[in-house]
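In the block that follows, a single chain appears as C-alpha cells, in the form predicted on its own.
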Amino acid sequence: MAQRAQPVRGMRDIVPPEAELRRQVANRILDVYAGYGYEVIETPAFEDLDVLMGSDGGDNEKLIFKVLKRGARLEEASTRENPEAGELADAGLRFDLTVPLARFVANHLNDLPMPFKVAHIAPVWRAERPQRGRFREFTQCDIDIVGEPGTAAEVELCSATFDALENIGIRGCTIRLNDRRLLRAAVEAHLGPAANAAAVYITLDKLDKIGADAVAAELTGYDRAGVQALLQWLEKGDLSLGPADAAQDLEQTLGCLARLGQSARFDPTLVRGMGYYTGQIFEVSHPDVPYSLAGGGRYDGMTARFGAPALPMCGFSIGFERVCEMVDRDAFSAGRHKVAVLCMGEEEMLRCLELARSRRDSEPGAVFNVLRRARNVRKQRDDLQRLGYTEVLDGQEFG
C-alpha cells in the first residue's frame, strides 16, 4: 500500500514558481535591511520548553508543538513503575522569532556589538486548527534592535519596514502606533491596579475580530461599568491618561516618521496579544486587506530571563505569507533572461552544457537550463513558460 503523499495536515509543499517568488521577495526585503546595517542570524527550530513557556507569548504558548524525549529518557518518563519521572517532552518548536532572539543574545552577548541590529527570516510553528489561509508552519520576517533605549529604534524599525514593503511593490501602507504604558494605565484606571494586565491585553486584542460586546463578555470578574469605560477609552484614546514619557515618546516617533514622509497615526485600539511588550507597539495596515501586514514593538528586559543584563530590545515582523500574496508576481519575473535548451540525446546535451557555461559567464544573472527533450514536448514547453522561461530552444539552435 502506497504511503500518503500529502504533507502533514496544516503544512504545505511550496512548488515552483511560488518557491522562486518567495526567495526573491525575501532577498529584496533583506537587501533593504542590509542597507540599514542589520546582520542576518539563524537560530534552531527547537528550543527548550522552559524557554518557550512563561515567555509572555500570549495564546501562542498554548499552541506549542512539543517534542518527545528520546530513547531511554522517554522510556523512563513513560514507565508505570516510575510515575514521577517527569514530562514526556522537554523541547518545542519555536512559535515566533522574538523569544529565540532574546536567548540568542544572552548566549552570545560577549561576541555581539552593541547596539546590535539583527535580521531573521525563518519558519515558525503553531499548533492551530488548520483552515483556509492559516497554516501550522509559516515564515516570519523580523528585524530587531538590541541595546538602543531611545525612540530612534522605533523610528528606524518603522522606516526600514516601510522601505522593505515598498521595495517589494507594496505601497500605500499606514503605520498605527500605541504604547503598552498607556494601555496599562488605562487598564488600571478602569479595572483596578490588581487587574491581570497580560490576560486583559490578550482579550482586548480580539476587539477587531469579535467586537466590543464579545470582548466585554470575556472580561468576567471585572466591574461591568469599568469594562465599558475601558472600551470607550480604546475608541477615543487619551494620551493624558498614561505616563508623560509614553505620550512624549509617541509624539516624537510620529513626528519623526512624518518628517520621513511615512504615513503613521496614533491608534488607541491597537493592543497586540503578546504579553512581553513594555513600550511602543505598532502595526502596518493597508487599505486593500482587512488584516495587518507587519507588527511589533518594544520588549525591554527579555534577556534577563536567561541570566543576561536586562537589555532594551525592539522589533518589527513582516507577515511574510501575507505580503507574498499581495505582491505583483509579474514584477518579480520581468526582465530576467531565462533560456531552456531541449536536447535530443546525451551527446547534444554535453555539447550544450559547455556552451551554457560560457553563456552564463558572459551574461551574469541569466539562466541557461539544459534539459533532455521530453516525449510530450508541447507540455514540456508549456511547463517551462509557466516557470518564466523567456526562450525555449532546440539543442541544435543553441550556440
Second form
Protein chains: 2
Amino acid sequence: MAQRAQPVRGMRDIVPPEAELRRQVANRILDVYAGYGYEVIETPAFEDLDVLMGSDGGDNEKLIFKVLKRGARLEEASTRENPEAGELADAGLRFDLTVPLARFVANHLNDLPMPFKVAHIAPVWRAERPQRGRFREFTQCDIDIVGEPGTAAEVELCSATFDALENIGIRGCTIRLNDRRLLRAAVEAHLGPAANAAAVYITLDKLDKIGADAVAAELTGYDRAGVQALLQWLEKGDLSLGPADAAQDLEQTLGCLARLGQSARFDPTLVRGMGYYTGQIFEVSHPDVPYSLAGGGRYDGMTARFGAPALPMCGFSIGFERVCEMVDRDAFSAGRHKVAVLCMGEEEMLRCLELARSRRDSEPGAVFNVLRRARNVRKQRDDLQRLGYTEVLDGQEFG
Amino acid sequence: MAQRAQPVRGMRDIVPPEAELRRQVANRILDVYAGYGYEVIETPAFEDLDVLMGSDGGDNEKLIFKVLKRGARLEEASTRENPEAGELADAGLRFDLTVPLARFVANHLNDLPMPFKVAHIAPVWRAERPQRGRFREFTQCDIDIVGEPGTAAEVELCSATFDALENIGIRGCTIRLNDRRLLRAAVEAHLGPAANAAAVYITLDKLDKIGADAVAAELTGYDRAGVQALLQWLEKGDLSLGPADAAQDLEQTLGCLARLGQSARFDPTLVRGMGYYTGQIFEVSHPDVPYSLAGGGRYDGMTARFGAPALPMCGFSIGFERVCEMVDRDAFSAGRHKVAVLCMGEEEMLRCLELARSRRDSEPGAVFNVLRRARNVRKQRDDLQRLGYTEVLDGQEFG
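Form predicted on its own done; form predicted together with another copy of the chain now:
Whole complex next, starting from this chain.
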C-alpha cells in the first residue's frame, strides 16, 4: 500500500516560490541586524531534556517533542513498568531560541566578545494542538544582547527590530512595553506576597483570548476582590505601584524610542507567557493583524543555570511566519531576468545546457533554465510564468 | 546543581564568525542554483517513521532519531510489556533530504512545474557514534531534477554542482561516475542472480575505509572465487558486463562534462551506501581531502512509494560542513566597513545609538556597533578585531 504523502501532522511543506521568499526575507532581516553588529550563531535542534525542562518556559515546556533514547539505554528504560516520557527520552527539540542561547553563552563564555550581540534564526518545535494557521514547526528570528544591564539594550533591540521590519516593507508598527517588576508588584499587592507569580502570568497572558471573566475564574485560590483589583490594575496601569527604577526605565525607553521616531507605548496588559523574564517585556503590534509580530524582554541571569555568572540578557524575537504572511510578494520577486528554454529531446537539451552556461557567465544574476518540453506545454508555460519567468524560448531559437 | 552547558552529545554550537561564513557560503551556492532555475523548497524536520523506514536508505535507517509519541498514545504504548522503539515513536528526524523530497513531490504533484528542478538546503540528523569531526547534526545542500529521464539531468546536476563549488572558491575537483546498472550486473555475474545487491553495496561502499580483505570477509554466504572476481571487477571496471544503455549513458555524460570543461572519470569502485539508486551515481573528489565533497545519483521511481507515478529523479548533494571547511575565510569576510563604538555609561550609549542609526542610513552595508566599554577593554578590542572590525572608536569621538 502506498504511504501517506502528507507531511507529519501539524507540520507543512513549503512549495515554490514561497521558500525563496522566506530566504530573501530572512536575509533582509539579518542584513539589518548585521548592520547593528549582531553576530549570527547556530545551536543544535536538540537540547538535553534537563536544559529544556525547568527553564521557566511556561506552557512551552509541556509542548516539548522528546527524542527517544537509543540502544541499550532505551532497552533498559522500556523494561521498567510503565516508563514515563522522561525516562524514555533524554533530549528534546527546542521550543524557543532563548534557553539554547543561555546555554550557548555559558558554554562559550571565553570565546565571545562581551557585551555580546547575537542573532539567531532557526526553526523551533512545539507540540501544539494542530489547528488552522498554527504549525508545530516554525521559525524564530531572534536578537539578543548579553552583558548590557541598562535600557540601552532595550532601546537598541526595539530599534533594530523596527528597522528589520521596515527593511522587509512592514511599516506602521507599534511597540507595547511593560515591566515584569511592575507586574510582580501588582500581583503581590493584590494577590498577596505568596502568590505564584509565574502561574499567574500564564493565566493573565490569555486575557486577549479568553477575556477578563475567564481569567478571573482561572485564578483560583486567591481573594476575589484581589483578583478584580489586579484586573483593574491591568486596565489602567499605575507606575507608582512598582519599584521606582522600573518606572524610570520604562520612561527612558519610551523617550529614546520617541526620539528615534518609533511608535511605542506603555501597555500594562502585556504579560507574556514565559516565566523567565525579569525586567522590561515588549511586543510589536500592527493594525492589520490581531496578533503580535515580535516579542521579547529582559531575562537577566539565565546563564547562571549553566554554571556561568548571572549575566544581564535581553532579547527580541520576530515571528518569522507572521511577517512572511505580511510582506508584499511582488516587491521581493520583481526585477530578475528569468529565461526558460524548452527543448525537444536529449540532444537539443545537451546543446542548450552548454549555451545556457555561457549566457549565465555573461549575465550575472540572470536565470537560464534548460528543461525538456512537457507534453502539456501550456501548463508548463503557466507554471513558469507563475514562478516569474519573463521569457520562455524553444530550444531551437536559443543561442 | 548547575546544568551542563555543553550541547547534546555529538552535536555542536557554531560560534561567530563561523555561522556568518556558513550563511554566506549557503547563499553563494544557492545563487548559482537559482541561476540554473532550481527553486528552493522546505520540508519539516520530522517525517512519519513509515516514510523513513523501508526507504532503501541503507545503514542510515538504523541511525534515525525517533520522536516520542505524546499523551494518550504514549501511555498506551508504554504500558505494553517491553515496548520497542517503533511502538513508542511515530515520527523521526530525517537522515537525508532525498526521501523527504520524494514524499514532497508526491504530495504537491499538481502544484509543481514538471520537469521540476529543486534546491533544498537543511540540516539532517544521524545517530552516528560520536567521533572527532563527525557530527550527529549536519547540513545537506541538494539539487534534484524530477521528471527528466535522460542524461541531460546528470550532466546539468554535475555542471551546476561544479559551478557552485567554484563560486565558493573550491577549484580542482573531479567527478567520479559509476552506474548501479553496471554494479548490479557485476554483482549478479559474480555472486549469482540471487545475491542481495542492496546489502552487498553497503559492504562494498566500505572498500576505501576497511580494504579489500575485510570487504571479502564481510561478504559471507557467497562463493569465494566469485567475491574475488567481483573485487577484481571493481578494480578494472568492464562496461561490457552491464546493459548497453548504461555504458552509453556513462559515455555521453563523460563526453558532455568534458565539453563543459569539467574533470570527470568512470570509477567502478564508486558504490554509495543507499539502496535507492537506480542508474548513474557520482561523487566529487578534491586532491586536498580524503573524502568526497558531494555525492548523488539517479533514483527513479521513489515517488511511487507515496502513491504518485514513478517519476524519473536524479540528485546531487553537497556536504555543507565539508565545503565550509575548505573555503578561504578571508575571501568571505573581507571588504565590509565595520565600526565599533565603545561607550562609557548609559547616556553616552543612548546618544551613540541615535547617531549610529543615521550613519547606517547614509552608508548601506556598513556595520555600526554601539557597545558598552568592557572593563577589560583590551580583550574587547581583540575580540572585535577577530570579528573583522577595522575601526574601534570611543563614544566621545563618535559623531
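Numbering follows the first chain given and starts at 1. We call the rigid core whatever largest set of C-alpha positions still superposes within 1.5 Å between the two forms. Worth saying up front: this structure is predicted, and the values here are computed from it rather than measured.
Shown in the overlay between the two forms, fitted on the rigid core, is a CA shift at R23 smaller than 2 Å. Positional change of R9 between the two forms stays under 2 Å at the C-alpha, relative to the superposed core. In a rigid-core overlay of the protein, I64 has its C-alpha displaced by under 2 Å between the two forms.
Core-based superposition between the two forms puts the Cα shift at E363 at 3.4 Å.
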